[in-house]
Every structure is written in C-alpha cells, then in structure tokens.
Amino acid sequence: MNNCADVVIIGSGIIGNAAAYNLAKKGCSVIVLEKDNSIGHGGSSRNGGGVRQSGRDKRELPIAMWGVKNIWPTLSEELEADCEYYQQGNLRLGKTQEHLKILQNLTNNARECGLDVNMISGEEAREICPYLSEEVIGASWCKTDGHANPLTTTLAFYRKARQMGVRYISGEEVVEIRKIKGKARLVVTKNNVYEGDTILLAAGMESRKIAGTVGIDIPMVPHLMEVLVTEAQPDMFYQMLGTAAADFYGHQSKHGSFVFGGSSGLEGYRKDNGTYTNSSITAACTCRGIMKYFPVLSEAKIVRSWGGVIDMCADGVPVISKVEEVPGLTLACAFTGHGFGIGPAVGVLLSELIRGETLSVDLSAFAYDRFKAKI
C-alpha cells in the first residue's frame, strides 16, 4: 500500500482523530501511526470525560468555550454515534472559607472572558444538587458545562475518520521523525516509513521523545491520574463535578454508574512507578473524598479502577503550533489533563492551521517558542 499522504498524524487519541477526520472532512488524504493495537487506549477513552470551559486557564478558555457553542451540540448528529454528551452544568464545590477563595478568583477569570459562571451559595448548590452535604458552603456554577463518554466520542471520530478514507495502522511504534532538505518529511516505525508533506505529533506523552529526533524538546512530565466507576445507581444528578481542593471530579454517566477521578499525591512514590497502574490507596482516598460531599454514595460499590498518565506541561496549557525550526512538523501534545473536552475543537482548529487557513480561534497562547529564551 501506498505509505505517502498529505498529513501523518502520529497518535489516535482525541486529537489525532478529530483532526483525521477534520482534515479528511476537506480533501486531505491522512495516514495515522498508533503504537498501540488498540485505538484510542490511552487517557483519551479514559478520563473523567469533562466538558468543562470552568475552572480552566484563561489561555485555554476561548477554544474551551468556542467548542461548547458550535460544536459538542451537534456532535452525535455528525459523527453518527452517541457522545453521551449532557450539557447540565458544573458545580464546583467548596467547605472553607480558602476553598471559596480559590473559586472566587477562578471564577473572576473566567468571567473577565466572557463565560456565564457564577458564585453560589451551600443552599443553592443544593437547590440545583439536593444530594449534597452541609458542608458545601458555596460553589462556582456554570450552566453551560457538562460531560461526555471519552470512549465512544474518540472512538466515533475514528469511525468516521475510517469512512471518509482515512488510513489507521495499529501497532506501529514511531521511532523518529527524518528531515528531507531541511523539512520533516519521514515517519520512521520499526517497520516501515512513511511519508507526509505535513507530519502531526499528537501522541501524548510519547511525543516529547519523538520530538527529540528532530531536535525537539517539549517541556512536559508524566503524571499518573486514577478513575474509578461505581456500579449503576438511580438516576441522581447529571451536573459535571469538581472541588476547590481537587479532592475529586466526575459526573453519573447515561448508565447510571458514576465516574469519578482523583490522586492521593503519592503517585510519585509508588514501587512500581513507571508501570502506571491504578493503587487501592488512591481509590480509597477518592472515595474519602467523594463521601464527604456525597454522604448517599457511600454505600456504592466501586466496580472497576484504572490509571493513566497525564502529560503534563511547564506552564499548564498544550502546545498547539507548527515549530519554526522543523517545517513541516506540527504539535498537539501537553495538554495537561485538559484535552478530551476541547478535543473536538482543537480537531478543527489544526485542520485550518495544517491548511494555511483563517483560524476560528486565536492559537498565539499555545505556540511551541513560548518555551524560547528570551534575550
């Protein structure tokens, strides 16, 4: 088979598919490298599934909040398949005075950006959520947030991606990027090479390594997250969660389970660190977490547990840009936890950056020579 295209994507996360499919959706032809046997394994099918614009940084909130309006509404209709996408709000919960601060300034950030998010009470948030402790004594909403099912988003763009003629190549392990006059032009697996007139590196943490063969080095570190589900409940809320003290976020999903994620902070110091395997301490710690804001879900059973990693970047926001120094080369990697709920969008947005077109959202914020010295 033909190894060339217009546009090699390596990785087949949230991103590498949105974008397969975007670019498919104008004409390119696209060839997607994934190391793995499986599509979308790593943290894209399995995060907390957040489709938040609250909460975030000030940098990322115009593409979090560009994607909300124009295109996780219609998303399940595009893609033909169930996103499971709610758009029931997220409550940001607190239980001290300092929890209510660190709310009160992100919610004045966000707000200086335009979004609909508010203070609220305790009494409030559980007028909107009854399920809640006395404890919660305030909470940032915004109405416009909600949640989707990471699975079979990511999967549903590669579906289409597939029907629209993009080529997927399972188990194909990049070894390094390869210049041809000055321009990054070969892929490199341990089996084969391919060739693109553009070259996408949206492969997660993997993608600080490959960036290194062509010289380079996106600051950026594994970090180890856990999720957990609980077995199907009644039907209780369907508001996306978080807390001031990050002690726990997640949401009831369309089956009933509930999906939380959280760290104990001793990710770090595990025995078996590299292998990034989920812990019973960690779990435990959540479920702490959990019981204190939601006393009813404390008899549920915890069905499953996984980890995952998280590539974390210096500065908290994803590196979203051609590099100046390698033509031909594109980043979309570092996304810091942050990625699944502006996935979509950022699929879009790299299909105009990658065609030279007009694009629907400032990407300055995310360039890779931010990281530059500054003389």
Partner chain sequence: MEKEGKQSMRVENHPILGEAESQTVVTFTCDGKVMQGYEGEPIAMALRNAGVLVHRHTKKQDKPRGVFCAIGRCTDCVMVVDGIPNIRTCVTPLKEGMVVQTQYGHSEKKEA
Given for the second form:
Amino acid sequence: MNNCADVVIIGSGIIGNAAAYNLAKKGCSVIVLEKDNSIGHGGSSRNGGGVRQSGRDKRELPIAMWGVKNIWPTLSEELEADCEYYQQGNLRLGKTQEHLKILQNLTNNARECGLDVNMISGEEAREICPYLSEEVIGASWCKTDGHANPLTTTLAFYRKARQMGVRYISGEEVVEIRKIKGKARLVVTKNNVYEGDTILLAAGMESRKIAGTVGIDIPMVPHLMEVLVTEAQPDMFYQMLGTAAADFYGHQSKHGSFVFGGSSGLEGYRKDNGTYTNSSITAACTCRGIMKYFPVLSEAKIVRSWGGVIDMCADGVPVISKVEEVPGLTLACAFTGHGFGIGPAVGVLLSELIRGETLSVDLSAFAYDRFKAKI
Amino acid sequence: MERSIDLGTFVPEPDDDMLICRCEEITKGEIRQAVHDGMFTIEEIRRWLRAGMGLCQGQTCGKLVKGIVAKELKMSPWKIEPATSRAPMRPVEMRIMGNEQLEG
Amino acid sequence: MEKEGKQSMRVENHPILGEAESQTVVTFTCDGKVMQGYEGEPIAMALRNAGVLVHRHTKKQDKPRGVFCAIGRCTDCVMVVDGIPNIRTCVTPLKEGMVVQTQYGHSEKKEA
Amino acid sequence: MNRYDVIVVGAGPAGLSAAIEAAKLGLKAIVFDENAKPGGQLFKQIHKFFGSKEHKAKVRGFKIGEELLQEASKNGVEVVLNAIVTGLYMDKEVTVKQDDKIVHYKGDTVIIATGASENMVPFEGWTLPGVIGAGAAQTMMNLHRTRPGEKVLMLGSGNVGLVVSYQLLQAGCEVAALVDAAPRVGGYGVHAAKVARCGVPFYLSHTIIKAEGTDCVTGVTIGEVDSSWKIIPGSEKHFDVDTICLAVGLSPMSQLAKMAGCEMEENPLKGGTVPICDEYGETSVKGIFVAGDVSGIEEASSAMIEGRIAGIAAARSLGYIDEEALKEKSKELEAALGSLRQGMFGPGSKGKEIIQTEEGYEISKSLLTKGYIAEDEIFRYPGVTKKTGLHPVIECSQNIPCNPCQDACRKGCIKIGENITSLPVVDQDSECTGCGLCVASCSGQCIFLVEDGIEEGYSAVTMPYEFLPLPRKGDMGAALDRSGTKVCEAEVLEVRVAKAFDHTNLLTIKVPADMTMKARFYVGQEV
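Complement to the form predicted alone: the form predicted in complex with its partner chain:
Let us now look at the entire complex, which starts with that chain.
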C-alpha cells in the first residue's frame, strides 16, 4: 500500500473523519491513522450528542451557527446514514435566582452574536417539556438547537470517507511527526512511516504529546467526563437539555434511551487503569442531578455508563490552526468537550484551511499561538 | 488494522433476516452489511447498529456477533476483541443509582 | 392449588426433591385477567402455570417474546408490572394484587 | 467506607469455598450474590457429582450448596443475597445494589467468582416463547418446581444438555430428541446412556433448522449437517414440541474483571474471555483474584478447589499466613485439581477425538453417536465381566475423574486404583453380596447388578431408578434396553429405598435369561 497522501490525518474522531470526508470530496488523497483499534473511540463516541449554539463561547458561536444552518440539516442525506439529528431546541434549566443570572448572561452574549435565544419562565419551559419538575423556575431557550447521535454520525463520516477512497489504519499509534527540510512531512507510527503534504493533528488529548514532537505545545489538560444511558423509554421529548449548574446534560435518543452526561466536580483528578475508567461516584451524582429536574425518570434503569476524556483548553475554545513554525502541520484539537456539535462544520473549514481556500467562517480566534501570560 | 481491505461484494445470504441481537432486534444481514461498510470491531458494530447495546448489554449476542464479524473478515473469532465492560453490570433504576451509601 | 387448572406445570412431587412445600397463594392480574400464583415466586413462574407464555411484543418487529434465560440476564421476559415497564418477570417476586401487563415496545400500549 | 479483608463476588461453589477458606485463616470475608438463593448453579443441580470422595463426589449439587453454606456461616462469612455487584472500580472499590441503595465497599482483596453465562445459537424462530436456555429449564423445574413445557427438544449433548434432559424426564416432561451439530456426544457417556435408555433418541450431526409457531413454539424441524455444517437436503425431521432447550456451552462471565482493568485474553480452551491469572488465581491487578468458571469453564468440583486456593492466596497476600503455609496448603489442593483435570474430558483433551481409553480400551462408537454402548461393544470394558452368579456390571467406558464406586463395595470387588480417572475393574474372584451400594454410589448410574438363574430361564437385573411413581413389588411392565427399546416383559421383584442410597432407588426386575445383558431400564404398564 502507498503510505503517501496529500493529507495524513492523525485521529479518527468526528473532526478527523469530517475533515477526511470533505478533503476526499475535493479530490485530495487522505490517510487517517487511529491509535485505538476502533474508529472514533475517543470523545466522539463519549459525548451527549448536543448540536447547540446557545451556551457557547462567543468565539465559537459563529462556527456553531454556520454548521446548524448549512451542514446539519442535510447531513444524514449527504452521508446516506441516519445521524438522528433533531432540531427541536435546547433548554438550559435553572432552579435558583443564581442559576437564572448565569443563564441571562449566556443569553445576552449569544444574542449579541445574532443567535435567537431567550429567557423563559418555568411555566413556559414546562409547556415545551411537560416532564420538568416544579423546581425549575426558568430557562434559556434556543429553538434552533438540537442533538444528534454522535456514534452514528462519527461512523457515518468514516464510512463515507472510506467509500470515497480514504485509507484508514486503526491500531496505528503515532510516535512522532518528523520534519523534512524544515517542513512537517513524515508521520512515524510504531509500525510504519507515512508521508503527507499536510499533516492534520486531530487526536484529542493525545495531540499534545504528538505536537510536542515538533516542539509545539497546546495548553490543555484531560478531564474525565462521564455519560450514562438508560433503557429505552416511551417517546417523551426531543429537546436537548442542560442546566445552569451543569449538573447534567443530555437528551432522549431516537432509540428511546436517555443519554446524559455529568460530572462529580473531581474530573481533573482522575486515576485510571488504562481505560477511561469511570469513577465510582459520578453516575450517582448525575442521577441525583437529573431527578431534581425530571422526577419522572427515577424508575428508568441505567444500563451502561462510560467515561471519556475532554481535551480541556486553557481558554475554553479549540485550536484550529496552521502552525507558522511548522509548515505542513495543521492542528484541530483542544475542543474542550464542545467538539461534536461543531465537528461537521469544522470538517468543512479544515478542508478549506488545508487547501488554501477562502474560509466560510473566520478561524483567527483559534490560533495555536494565542495563549499569553495573564499579566 | 488496514481498513481498506477488499471483502468482496456483499452477497445476501438466506438467513440474513435471522435476529442476532434479541434486545435491539438486529439481524445477521445488518451485521454482515455493517462489516462491509467498514465496521470491523465489536465497538463499531455496537455504535453503528446498537447490536449489544440493549437491556442485556450484549450478554446474549456478544459471542454470536463476534462469530459473524469474524466470518466476514475471514479471521478467527478469537482474534476479535469483545466490547468494553462498563458499570452497572445489571440495569439499575436511577433512583437507586443516585441513592448511595458510602459509609458503613 | 386447584384454581390453576389443567395448564399448570407444577411439579408437585419430585423423585429427588420430594413433595413441594405448601405455599401462600396470592391473586394478581395479567392484562386484566385474575390469576393466582405463589407468593414470592418469580412472576414468570406464576404466569407459566396460568398458561401465559407471551410476555411482550418487540418494538421494531412486534414479535412475541417470553422467558428465555430465567435468571434475569437476557431481559426477554420483561413486562409492565404495577405500571413500570421493563420489569424482569423471571426474577421479580410475585406479590398479592400485582398488576401485570403485556409490554408492547416500551410500554403497555400497543403502538400504532 | 465499609472495608473487608476479602470481598467475594458470587456465592456459587467457587465463591463460597474461597470465602470459607479465607475466613478459616482469619480474614474478614463477605460474599455478595445477585440471586435470592445462594449456591450459584449448585441449587439447580440435583444429580450426584463426580470426583473423589474427598471432594464431595456422589453428593448431589444442591446438597453440596447447603453444606457450603453451613460451613460459611460456621466460619463467620457474611453472605449477602439479592446483592448485585454493579461495578468494581479503582482501589478495589465494589459497588453493590442492596434493596434500594448502592452501597460502596472496599476490599483489601477481591475474589471474583461470577461463574458463567450460557452460549446461545440462533436459528429461524429462536426468539419465540418456548425456546429457552438449559439453565432456564433447570431453574424453572428444580428451583421453582415448574416444568418449562410438556414436550421438549434438547439442543446440545454436552454434560449440561445431557443432565438437563435427564432432569426434564425426572420432572415429568417428555424429551422428544437430543440434537447436536457435532458428530459425537460431547458430555460424559454415562450421562448420555441414562438419557438414551429412557428412550430419548439422539441426533448427532443434526441441527435445528427452525422453530415453528406464531405466538409460541408448536414444533421444530431439524436436519442433518455435512462436514461443513451445511444442511443435507432431504434430511429434515419434524417434531411436535412446545419447548426447545438450548445447551450449547458456557462462557466465562468475566465482565467485572475486565472493568477492573485486569489483563484479559481470548482463550478457546477456557471458553471465552478470561482474565490472565497465576496459579493461585491472582490477576494482573494485585489483590484481585478469580476462581471458578469465570477463569475458565470447568466442572463445579474444580471450581470449589480453585475457590479454596484463591481464598488461601488472599490470606497470604494480606499477611495472615506466610509463603510457606501458602505453598503447603495449596499443594494438596493443586494435586486434587490436577487429578480432576485428568482424563478424556479434561481441559487438555478439549477438541480432540479420543478413540481409546488410557488403558487402551476402544471407545464405544455407538455411545458417541447414539448415546448408548452397543451390545457387541459392552464386554470390552473391565467393569463388565462374564462372571456367573450375582455380580455387578459396570458400564463405565470413559476416563472420568470419579471413584466412589471403589469405596462403595466393602468386599473389594471394584478397583480403580491410584489414578482417579481409570476405569473401574470388577474383580471376578470377589464375592458380591448384592447390597447395591455400588449401584447407588455411581453418579453416572452405570452400575447394575445381574444374577442369572434366579429361576429356570430367568435372571434378575437391579438398576438405579430415580423416577416417580416408584414401581411396586409385583408390578408388571416392560424392560428397555440401552437404546430405550422395549425388549421383553418384566416383573418387579424388589424396590429398595434407603437413606444411604440418597434417592437413587434400586429396582430389581425379572427378565428372561437372554435379556440379562440387555435389560437396563423399566417402564410400568400404561394405566
């Protein structure tokens, strides 16, 4: 097999796969290298499936809005697979005045960027989603938000890219990126060497170590987030949910099960046994959080829980950027847990960035060299 | 693992309609097709089709799915990694899950 | 238990286990029909002895299912019990007055 | 947090044995089990166990369960039932669903003894109500005293399929056929023989084509398979049954070990995914041990010994005993385990076709394909003699680790010797008193007493009998041969019931002299 391609992508998550698909569509040859045995085994398969605009950082919002408008509505059709995209709004719930203040703030920020989001009362929230408890006194409501199935979406990009001739190699751990005559060109794995005109590093938290092999550091740390899933329930509601207090987030999937993400507050201090080991207390904490808002779910059985690592960036937004001192290297990492919803849009933008095309959305806020000391 | 290997064209088989995953009602044909679509690992099959993601979490069909995937990939089922194990080992109601007792 | 009728599958006397111990009979309903069983035995056993084999119909294909593993693993025998769906009847003890319903998909209602 | 020296997951033979052994050495031990009754599968196993008398041979499974429980409570082991271990986390933290709570515990050591789960095989209609696992059948009839159906077809001729078929017969079901895709019976020949002589036909090299019925099973079609497992056209056979029972093997239930981060392997000889462990059952995670089927599918007798070894090793790792004591204590157990693993059904012989016994006797082809030893094969074996007068006939033809018959005979008529798997030899010169203890002691029910010339032209045959209703002296019925075919009329001469026989009653029938070596079962006249 030919180990050379126009673009070598490291990482087969939603970002890597969406970029691979878009690059292939534009005629580039692409090789995708995945460290794990399974495609999309990192955060792309371990998130709440939110396709949100509300609640995003101002810098990130334009990508999210562009994606919701231009990519998501036709994505299932384009990939010929059901991404289970539901655009039925996002409720971010509050139970205290303190919560409402947080929500008001987020709402104001988003409205400044032109997003149609507004504050609603507890009653109005219950009209949208009648299963909410009386404890909910208000919410922010963005009706163009939604959710999709991150598992099928990530794999649908992979399937389509593979059909279009993108070469995937799983179980292929990258050891280093090597420069040739001043330009990043070789990707050395434990077993092989691959060569590309462009190297796209989209390996989540792993990206830090790999970027380090060409002297680049991105200030990010791993945070373990956990998700739980219930047995299938009768169809109840299709809004994406979150809370001001970040107790949990999630939705009911097309299948009927509820998928909820949550945290215990101790995410930065995890220890593991080599897998994304769940902590013994997080799922319980998430359940308690959920039941305060949705007492009706208290009999729903949890069938599985899992953990995933967020590549938490120092300033909370990703790095999507070429690297000046390492020509040939493009970074797409540090998504801080917001990567899925904007992933399909980022895939398009990366194909534009790599091919030197006009960018559909300005990416200057995501430069790799934006991190400065505080004083 | 090289994902661009040629598995030949997908040829329907007479027992493709047979259910394999009883919980999620996934058929043998769907699993075979998924392999041809590039889903080579048990995790990918689970995520793509939901086979083994239902109430019993693959306790009944796990070995069967492995066998089918292995056959399509023309490899030994013993070379195929089973799915990750995750808590809870049995379904647990949310109200019970949230009701922890940490002290004796 | 005289009221179980001819469909009863009880093993009253067993060459190794001997005579069955006497048990408390309780009354419950299955899809509205009044039935009897032994207190504390799995719901599924009382149903088997009342001649009920179909516990649910599946969501996608609407196919009948019943007891398969009988030890709470496979979850094929789930029914709606006292209004709660997905109850594993093979490991849930029978109680007086229980309301047991055939499960269609994820609830007791037949989906259109 | 609640802390124990050792937390044992699973109150089956391995788990209880582990906890008992650990508690005896001073460890504070707790056992969790998800079931309402302890004992794991033991309480469903109403047959007598094989093995040596030191390791509970000829005791029925459920009795062994009761004995283990008593021993556990005597030694201060806490056994918590209806307690589902939901997870095994870092630092050996165990979460347990108890009532409506999740209780957290920490163990200085954890012994995982979660046992096995049943394999399944799909075919058209396999989701119909009435298709059940063999474990389900056992649970229903032996624990809940409910027959799974009236008429059953069994798929699988391993020990589980054979034993459960026999239990179905004992519970009053009809077993229409015993089917296996393999060309040879997988389980012990003696288990097969006791099913075959009840008239159950064996269909080897056959598999289920489909289960019939709309709402539940009303019939089944099987067909013969060729060497590449394809159905041979025209070989289809139909049976009217209401139940199809699947006994197609077990897989280690090792998810908890995997979750805990133990290094795992896919091992066909052990039946599936198992944690890699050392000779004491310790996994790659220090302080986490495994014992019993979870570490590789074997018999319950092996599981008990593995459990005891793990319990002792846990004691060693916590400093309750020293290395020397560990070695000393485990030595005898390792030896016992080694002897149980001998023979043609031991792990070393898995998948191999055995054509002769260790002693060089040819294995009965009929036994392997039809479930019973053919008449022209029976005299090969050292337990079958042409001695005149009252004597035992031991139709034991395979190297199985079992020796209670040797001790049963006070006259020394039966010899097995040092090697527990050797075939029993009947000593022609020893006197037989006809006490029948050997008949009742044989877990495989393959010992008969025969006596020629009890009156002119007639012989007496004494056989083990575990069915109801129990025939009475003077009853007239028919004698069946090893294949379950009626061969002659028979009169019941005697029915012996004794506590020492433990429900294996001794039925003596009178048959024509030429039937002495044929008549092996009895059915009363239809009422």
